[in-house]
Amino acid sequence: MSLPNISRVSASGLLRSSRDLRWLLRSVAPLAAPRRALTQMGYRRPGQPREDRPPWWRVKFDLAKGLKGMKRHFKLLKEEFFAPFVGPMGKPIMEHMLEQNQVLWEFRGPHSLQEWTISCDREIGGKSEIYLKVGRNNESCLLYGTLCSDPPKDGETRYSGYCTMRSKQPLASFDRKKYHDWSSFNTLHLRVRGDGRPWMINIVPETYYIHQKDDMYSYFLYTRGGPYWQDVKIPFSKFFLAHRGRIQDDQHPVWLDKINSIGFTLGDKADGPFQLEIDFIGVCKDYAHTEDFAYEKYKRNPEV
C-alpha cells in the first residue's frame, strides 16, 4: 500500500514542479538569439549594408595556387623552426642585446607597398580620395589624394572626411598571427616630408577580450611642409590609449612586445589635396628618455 502513495506523491511534486518552472520561464526572455548576435560581429560602420553571405562563399578553390601555397607555408615553418636556435628574433644574442636602432619599413620598390592598405570615408559613401605609389627614384612612399569632410546623404552619417594608412596583420606559417615586438626599445623613428597637416600616428597592440578589439594607441604627427625631409622621434610613453577615437579616461602604457600594426590618419577637417611621403619606419632605444608615461594613471586602490 505504500508504494502508490509514494508514486502518487511523487507525480505530484513532479507536476508541481513542472509548473513552477513553466511559470518561471515565461517571466525571462526568450532564448532565441538574432541571426548575428553583437559580439560575435565585426564592427561595421553606419550606412555601410551587412554582408549575410557565409564566409565560405568568398574562397577561390585552384590546385595550383593551393601548392604553391603550401610549399611557402612550408617554408615559413622551417625558418620558424631554427630561428631559436641562432637567437632571438632569429638574431645571435649579442646582435640582440647591442642592437640600439631598427628599421621596420623601409620603402624601396613597389613590393614594398604590398604591406599597407588604404581606407577613406569612401567606403561609407564620403568624397575623399587616398592613393598610394611609389615615390621618385623608388625610394620612398606617396601617400597622396584628396580630403572632404561632407557626410554621405543617408540619414545615419554625422561625421565625415578621413583617410588612413595602415600595416597589415604580420603571418607566419598557415596563415597564424604574427607580432611585432618592440620591447627593446622606447621611442618610434620616421623620416617622412609632408605639406603642413597634422597627421595620427596610431599603433595596434594584441587584444584579449573583445570589447577591446578596436582599442589604440594614437599620437601626433605635425608636419613642416617644404621641401625638406624631418626626422621625427616620438617616445611610446607619449601615446595615449583611445576606443573608436575617443580617448579612455583609464590610461596605461603600450604593451610592446605584441603589436599587431601601425597606421597614419589624416581627419583635420581641412578640405583640399593632402600628401605625406615616407622613407623609413624604425625604432630606436634613446637612453636619454626615462620617462614611464606621461599621462595620469588612477589607482584603483591607491595607497594610503
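Only the largest set of C-alpha atoms that superpose within 1.5 Å between the two forms is called the rigid core. Owing to the predicted nature of the structure, the values given are computational and were not obtained by experimental measurement. Positions refer to the first chain, counted from 1. Compared with the form predicted together with the partner chain:
- Positional change of Arg58 between the two forms reaches 2 Å or more at the C-alpha, relative to the superposed core.
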Contents of the next structure:
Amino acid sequence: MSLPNISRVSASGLLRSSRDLRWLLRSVAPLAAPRRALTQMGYRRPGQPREDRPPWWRVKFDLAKGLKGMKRHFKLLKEEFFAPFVGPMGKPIMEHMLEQNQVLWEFRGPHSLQEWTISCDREIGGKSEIYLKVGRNNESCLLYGTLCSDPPKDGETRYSGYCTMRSKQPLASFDRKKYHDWSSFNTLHLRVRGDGRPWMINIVPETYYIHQKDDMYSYFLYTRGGPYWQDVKIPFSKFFLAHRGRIQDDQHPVWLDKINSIGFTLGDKADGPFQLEIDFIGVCKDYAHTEDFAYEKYKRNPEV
Amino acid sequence: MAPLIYSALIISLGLGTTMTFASTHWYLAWMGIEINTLAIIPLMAQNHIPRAIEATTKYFFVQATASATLLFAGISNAFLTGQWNITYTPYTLTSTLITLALAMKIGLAPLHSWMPEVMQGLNLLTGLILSTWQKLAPLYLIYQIQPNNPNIFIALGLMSIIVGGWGGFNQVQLRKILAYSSIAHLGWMILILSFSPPLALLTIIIYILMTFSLFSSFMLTRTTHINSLSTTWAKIPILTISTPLILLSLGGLPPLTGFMPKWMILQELTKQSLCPLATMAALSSLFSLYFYLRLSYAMTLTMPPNNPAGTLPWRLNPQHNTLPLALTTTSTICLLPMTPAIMSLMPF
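Having displayed the form predicted alone, please output the structure of the form predicted together with the partner chain.
All chains and molecules follow, beginning with the one already shown.
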C-alpha cells in the first residue's frame, strides 16, 4: 500500500504556514467526524416514532414542578428520619412482631393504580393490548385487554404474546431505592377474580451483580372463571428461580428482605380477550407452613 | 462441600491466624492475614445463593483494600525506619495508616458499613467465624503496634460504641443485630487498648465466649429473625431461659460475666482521669442494651399470635453437639464472681 503524497515544504514555508496547519493534513481525514443522526444513537423499537430532538430538549424545566418535587422529597426525608423512633419500618415493635397479615396493595380508587405499571408485547412490535382501570364502585382494579401471539414482523423475534402488570419500585426521598421487607411473612395472599386463564406471579428481588438483574422468582396463579372471588395463598417456598424466563437448574428459595417488585404476567398463547380483577395483594405468616423450599436443591452433577 | 476441602479451609484459617501470631515481620503478618481472608472466602460462598455471593464479594473487596493498605503501610514503615519489626512504628503516618487498615479489617466505625450486609448474607456458622476468629489476627497486630498518639484509638472506640448501638436500634434481622453488637464490643476493646492492653485482651476473650454462646443458641433454634424468637419456647425451652441471660450479659448487666470487662474498663478510664470519656462510653452502651433487651423480651415475654396446639414444631433430639454451648453459656453467665482471680492472672 503506498503512502499518501505529502507536499514537500521548506523550513521557512513551515514557519509561515504554522498558523494554518490544515494543509499539512491534506491527506489525512478531516478531524471532525460526521455527526451521527440522533436516531442512530440507540435502539428504536418497531412502532416507536422517530425522535429527532436532542436529549436536553426533552427535559421540561419548570420551577413550580421543581419546588413541588423538593417539598415532597423533604417530606419523605423527614418521615424516614422520624420513623426509626417509632420502631422497625415505622411500626412499633409489638405491632411488627404480632403482625400476621399485611395488606400491601389494596385497590380502592384511581390513586392505587399509580403504583403499578402495565406492559405488553406492543413494545416490541406485537399486537397485544393491555389496560388497567379501577373496578366497579372503586372496590378493585381491573386488568383487561387482548392477547395476540402473532410475532412482530422484524425478522428476528420468533415468539410473542404477553401482557404484564408490575408494581413500581418503591422510592425513598430523593428517588433512592427502597425495598419491601417481607421476611416476617411466608405466604402471598391475593384476592382475585379471573376468567380461567393461568397467570404467572413474578417476584423480583434486589440483586448485586448486573447479570442477575433479570432474575425473578415465579409461580402460577390459576384463576377460576366465574362470578366468585378467589382467595389465593401461595407460600413463598413455592417460588422458583428463572432468569429471562428460563427456569434455572440451581434453585434456591427467594430471600424476602429486599423485594423490588411483584408482577402478574399472562402468556398462555390463547389469543383473545382477558380480564383479571384484583381486590388486594397482601402477605401473611402461616405458622403451620414450615417448608423451606418446595424443590430439590441438590446438585445435578455433584463432584465426588 | 467435600469434607477434604472443608478441612483444608478450616486448617488454613487456623494457619493464617497462627502465622500472624507467630510473626514479627510485616510480610509474614500480612501473609497470615491474607491466608485467613482467602480461606474464609470459599466458606462464605459455599451456598451458591445470590445473597451469600454478594456478601462474599463485599467482604473480599473490603479485606483486599485493607490488606493492600496494611502492606503499603508496613513497607513504608520499613522504608522509613530501616527495619521490618511490627512493634517499631515510630512515625505517626505509618502507624495511623496501619491502625486504619486494621480497623477496616475488623469493622470498626467509621469503616464498619460492610459488616451488617456481609453478616446478613451468611449462615450462622460462618457468621460466627467472621465475628470471632477473623478478628484475632488484626487485633493482635493492633495490640503490637502501640501508636504514639492514643487519640485515634479513643476516637475509633467511641465512634464504634455509638454506631454499634445506634445502628442496631431498629434491626429485626438477628445477624445484623449481631454485627452491630460486634462493632460495639470491639469499640470497647479499642478504647482501652492504649491504656491497658491486658484489659483489651480480657474484653476480647469474654466477647468471644458470649458471641459463641449466642450464635450457638441461634443455630440450635434456627432463628434469624426477631419474630421467630417467640417460638423458641416450643422448640427448646431451656434456651428460652439461657439465651436472654446471654443477651443481657452481652449488654453488660451485672451479675453476669459481660459486666466484668465494662466495669474494669470504666475503672481504668477513671484512673486515667478520663471521666467524661467513661461517661460517654457507658451512656452509649445503653443503645446496645436496648436492643438486647428487646430480643430478650421477644424471646421470653411474647407468644406468637397463633394457636400453639396446632403449630408446635417437632421436638426432636438435637443433632448438634451441645457441649460447647453448655460450657460457653455457663461461662457467659457465671464468671463475674471470679473477677479477682481473673484479674490476678492478667499481666498488669
